[in-house]
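Only one chain is included here, represented as C-alpha cells and corresponding to the form predicted alone.
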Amino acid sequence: MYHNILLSILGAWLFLAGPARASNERVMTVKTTVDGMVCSFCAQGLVTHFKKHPAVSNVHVDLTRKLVILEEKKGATIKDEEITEFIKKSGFEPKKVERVTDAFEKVKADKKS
C-alpha cells in the first residue's frame, strides 16, 4: 500500500515538474511597438543598449513597423518596465509590449506587426 502511494506521487511529480521546467527554459521573443523611430540612428542607440542586457540575446528594429524586437536568452528575463523606461529615455514612445513564443527570425521576418 506504502508502496503504490510513493510510486503515486512520483508520477504525479514528474508530469507536472516536466512542463513547468520547460515552460521556465523557454526562450520568448518580446515586441515592442515604438512611436518616433524614423531613421537608422535612431534605431542604432536601441540595438545597442539591449544588446548588453545580460537578459538579451538579439535585437532587431524594424522602423517600418515600429516594432523593437528582442529575444531573451534561456531561462532570462528582461522586464517590461525596463524596456519602456529605456526606449522613454531615448526619446521614443514606447506603445505595447507583447511576449510571444514564436522565434525571432520568424518575428522579424514577418511583415504584419
Contents of the next structure:
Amino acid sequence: MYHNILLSILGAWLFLAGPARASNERVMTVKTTVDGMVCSFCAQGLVTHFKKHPAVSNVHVDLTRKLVILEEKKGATIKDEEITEFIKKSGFEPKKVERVTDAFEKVKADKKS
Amino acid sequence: MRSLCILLLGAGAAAAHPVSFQEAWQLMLGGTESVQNFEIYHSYTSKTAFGFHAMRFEDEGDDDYYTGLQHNWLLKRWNLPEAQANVYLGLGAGMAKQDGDSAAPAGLGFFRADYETRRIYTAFESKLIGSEDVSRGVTSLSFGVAPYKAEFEQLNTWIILQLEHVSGMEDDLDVIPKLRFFKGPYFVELGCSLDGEPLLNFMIHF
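Switch from the form predicted alone to the form predicted in complex with the partner chain and give that structure.
Full complex below, order starting with the chain above.
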C-alpha cells in the first residue's frame, strides 16, 4: 500500500519536474510585441537595457514585425515582468510576451510574426 | 571657416530629442550660420530629463547668447501599432547677454509635438528665450518622408522640409530642405536653406 503511494508520488514528481528541468537547460527565445516602435534611433534603449540583463545573451529588434526578440542564456530566465518593465523604461508599450523553443537566429530570420 | 566652426560647435532646433530612454545621456549640437545650439541631457526616467542648454544667435546687429540648466518632460506619448506621437515641454533658467552687455538672468520655454510612422514624419517645435535685454524665439514646422523602411540595424534616411522662423532675424521665415541619416546611436542632419544658409545637426545617445 505505502509502496504504491510512494511510487505514485515519485512518478508524479518525475513527470512534473522533468520538463521544467529540461526547459531550464534549453536556450529559450522570447518574442515580445511592442507598440510605437517605428524608429530605430528611438529604439536603441531596448537593446541597451536588455544587453545589461545577466540572463540575456542576444537581443534583436524587428521594426517590421514590431518584435523584440531575446535569447536567454542557458539555464537562465528573464521574467515576463522584467521584460515589460524594460520596454516601458525604454518608452514603449509592451504587448504579448511569448516563449518559444525555436533558436534565436531562426526566430530572427522568420518573416512572419 | 568661422561659419564651419560655429556649425560644428553649435543642435538643430527641429532635431531635438528632449527625453530619451531611462538612464540615457543625449548630446545634441548643430544649427545654422545664424543660430547655433548645444544641449546635453540625462534622462533619469523615460519621461524626464535634466541638463544644460546653450544658444547663440548671430545677427547683423548684436549677437545674443543664452546658457542655462533645463528640465524636459515627456508630457504624453501615444504608442500606436504603426506610429508614435509625443508632446514635450521644457523649462530652463540661466543667463543671457548681448554683445558688449553684461549677462542677466534669463528663462527658456520649450514645446514640441511630433508624429512619426516608418515613412512619415511631422514635428512642431517652439523655443522662447527671454531676459532683460534678450528676447528670441525659434519656431519650426517639419515634414518628412522616408524613401524606404529601414530595419533596426540599417541606415535610416529621411527627406525633410523644415520651415523655421527666428524672431529678431532679418529673414522672417527660412525654408530648409534637409537630409536626415541615423544608424545605431548616431544621428546627422545636413541641409541648406533656400537662401543658401547651410544647416548641420548631430545627435548621439550614450
